[in-house]
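One chain comes next, on its own, written out as structure tokens in the form predicted on its own.
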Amino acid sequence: MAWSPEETINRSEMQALQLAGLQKTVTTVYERNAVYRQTLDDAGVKPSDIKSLDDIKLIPFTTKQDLRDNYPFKLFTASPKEIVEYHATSGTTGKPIAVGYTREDLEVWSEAMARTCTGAGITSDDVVQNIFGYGLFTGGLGAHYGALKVGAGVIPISGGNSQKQIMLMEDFGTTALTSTPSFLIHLHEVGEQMGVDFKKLGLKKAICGAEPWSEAMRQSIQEKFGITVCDIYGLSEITGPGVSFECVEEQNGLHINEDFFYPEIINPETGEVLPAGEEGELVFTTINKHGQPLLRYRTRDISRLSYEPCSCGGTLVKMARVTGRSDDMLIIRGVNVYPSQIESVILKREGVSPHYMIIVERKGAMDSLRVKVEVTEEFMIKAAADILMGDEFDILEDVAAVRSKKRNLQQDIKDVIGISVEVHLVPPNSIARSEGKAKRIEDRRTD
């Protein structure tokens, strides 16, 4: 079911679309933007030299550095009158990067994250109860603005209060959740404790987002509460939530909303552009953008594009699920590695739980990877249920359902991401929760 016509449009309706707004997007940065077009003027470019989307390659990339270096304002093309709402980054390293919107761009967002619930399945008789963070943070409000435009009713309540979310869930009838993937498990893992069977609430779909992550772990969720759950894409630079989202027909790559941004897949170290269904980074140009129109941003996100038909009758073209990035995936001993790949090894064992940590170390000249996995109760009770824990299973060596766990888990990682891994198992909620963004690597190498 599709919100808007564009989302169904033939191909060559798409492109018209397009090229206008790749036009006039490089006329007007160029007109409204000194550095800009200082960046176009060094590349040899002027917006007439742009007369088919395949022009786009003559267009230089932007980086989060070009972001960072012009903080706060000055890639905006708009004045200050006409940005109505501001947005950032959360400024881990170094400066944030500021994100501004006319009422233009609210309208577009809204638009997108509209597209973004229908897809998911839902509709002006659904309360979305709303996790994603509210505040400089693009995910609590670009969810609240598009639930509101499909007549849903809203529990803005932000992340966190695991206790008093399970209860306005009881209470206030909520049926529909978007939430990050890590927070619902741990939401569930609360629910246990307080005896909740979330399957007897009237919960029933959830749009889950804003971290890496598995179809293990979706499988795993849409087991726990009983419910559908669909992807969503999306970063502040671009617009926040909304570039791209799952339809709950297919649950199968991400419907980009190509009609506002434009996608295109490079690779990372040539920075030429790809064909489609080749994995690469994704490139975003925003085409109908007024505040800060971005071109051919990279991403660094790892995806790929298919234009093949959807069963849910939308046309436009799909990313798959994001497996990693090309600035964060780890190299190890020359090998790539994302963690989604040991996530789904480690979802689906019995045993463990979803909750893991990544650490890198150098021991000499050799990196070591390490991954702590914590297991469930109901494992370390048969496994050790008379045995003191430590802070590791290290005192329990001895016992074979460990050990074989253990090894059973190094196996099918090294079968998965092609080097040899240590594997620690760790008790039950010893490896530390995030209301946010779940942290699954430490880094610990010094050069």
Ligand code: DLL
The other form holds:
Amino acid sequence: MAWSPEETINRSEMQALQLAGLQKTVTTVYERNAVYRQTLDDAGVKPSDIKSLDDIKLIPFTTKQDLRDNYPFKLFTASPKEIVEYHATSGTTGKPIAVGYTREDLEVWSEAMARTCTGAGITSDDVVQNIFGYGLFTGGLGAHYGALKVGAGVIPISGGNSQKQIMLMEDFGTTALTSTPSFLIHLHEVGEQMGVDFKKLGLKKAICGAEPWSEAMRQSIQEKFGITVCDIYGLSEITGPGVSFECVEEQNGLHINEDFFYPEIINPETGEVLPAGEEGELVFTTINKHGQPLLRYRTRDISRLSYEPCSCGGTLVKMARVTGRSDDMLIIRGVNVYPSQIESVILKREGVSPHYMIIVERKGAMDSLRVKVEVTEEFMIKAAADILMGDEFDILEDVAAVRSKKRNLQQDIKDVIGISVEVHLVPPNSIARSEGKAKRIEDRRTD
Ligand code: DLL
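I would like to compare: after the form predicted on its own, may I see the structure of the form predicted in complex with this ligand?
So here's everything in the complex, that chain up top.
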């Protein structure tokens, strides 16, 4: 099932579209964006040098750091008047990365999401309960636009509110869900406690993504809800959800909307472009975007490309499910968390040292974060001295100090990363040191 004709065109037609889009994009950013012009000049590349798709290799990569350095709008190519919507993602410093869309960009995004919905079997007959968060996160509005475009009815409930989610599924006759996979598992647990049999509701299909998840998780959701579930991938920098999507016919690899987002796979160490089938870092160039076009953006996501024909009839190149990243970003309940964000908070506090360990666990279906932080020697000595001197008042004060330190840290970390964590203050030297790179993350999730 395809939404638009570009999904079934042959390779040479696609390449012609891509080359035209690439040439136009490079010309536009060169003419309209000072940062890109400088980058291209430094690399000795002029827009007229892009004569074939292979010439994309002449263009330097764009990284997340470039977006941070040019925060908020210095990589925008459109004028403020042309930007009609803004979104943002969190970054290591706590400052977000900003993205801006023109009216045409919203059209392209909606189109990409309409293909995604169609791929998952969502049509104008469906009632879509959109559980992706609305707000600066691109998930909510992206799924909303796609569902509207295919003519489905949308329930814009956003995340959380488990009991209400279940009530509306029953009362509004929801047939399709759009959500992070982990939240659906959680929802199922809540429903079970309420005595709900999801298979008796009218649910038929779901689109899940925004975080790494496994085939086992898909099988489990399909089984628990009695529905089909398709994967959806995307990132705010490129457009949001809908960069690629699975078809319900195969549920095996995600079709990339490559007439909008030109993909490459590179060796993350060397930057060398790898042939189809080889695993490496995904890189995208937006070839039909106006607000903030990005040239050769390094996603840090690990995948591989396949040009094999798909049984759904679609000819768009497919990418393998993203299971890991080439950096250390964690995704907890759909929120991006970087260890360095937590580190930045710890470093600002007295009495604790920058020796810490982040423990990720799956409690029930929900991911949770625990942060072990070492207190400093001084802090420890003072507390011990008070205890030895037997001054009851001081001991109580120290206990109170530890408690409030813990609470403050928890609050500060939450303020920066946006989700709750549990802090454990541990004695000095109790966290293992490493000779090479420090190990900051203990991921105890099993799938
Ligand atoms: O997560 C956009 C999105 C919303 C995608 C809803 C799918 C559904 P960001 O918050 O910028 O955007 O996070 C992007 O999330 O680079 C991947 O590391 C990860 N990610 C997104 N989708 C998947 C997926 C949205 N299906 C980052 N599988 C990306 C694995 C995913 N990882």
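Note that the rigid core is defined as the largest set of C-alphas that superpose within 1.5 Å between two forms. Numbering follows the first chain given and starts at 1. These figures come from a predicted structure and were not determined experimentally.
A.B. asks: Is residue 377 one of the residues whose C-alpha moves 2 Å or more between the two forms after the core fit?
C.D. replies: Yes, the C-alpha position differs by at least 2 Å between the two forms.
A.B. asks: Spell out whether the Cα of residue 74 moves at least 2 Å between the two forms when the two forms are superposed on their rigid core.
C.D. replies: Stays below the 2 Å threshold, so no.
A.B. asks: Using a superposition on the rigid core, decide whether the Cα position of residue 309 changes by 2 angstroms or more between the two forms.
C.D. replies: No.
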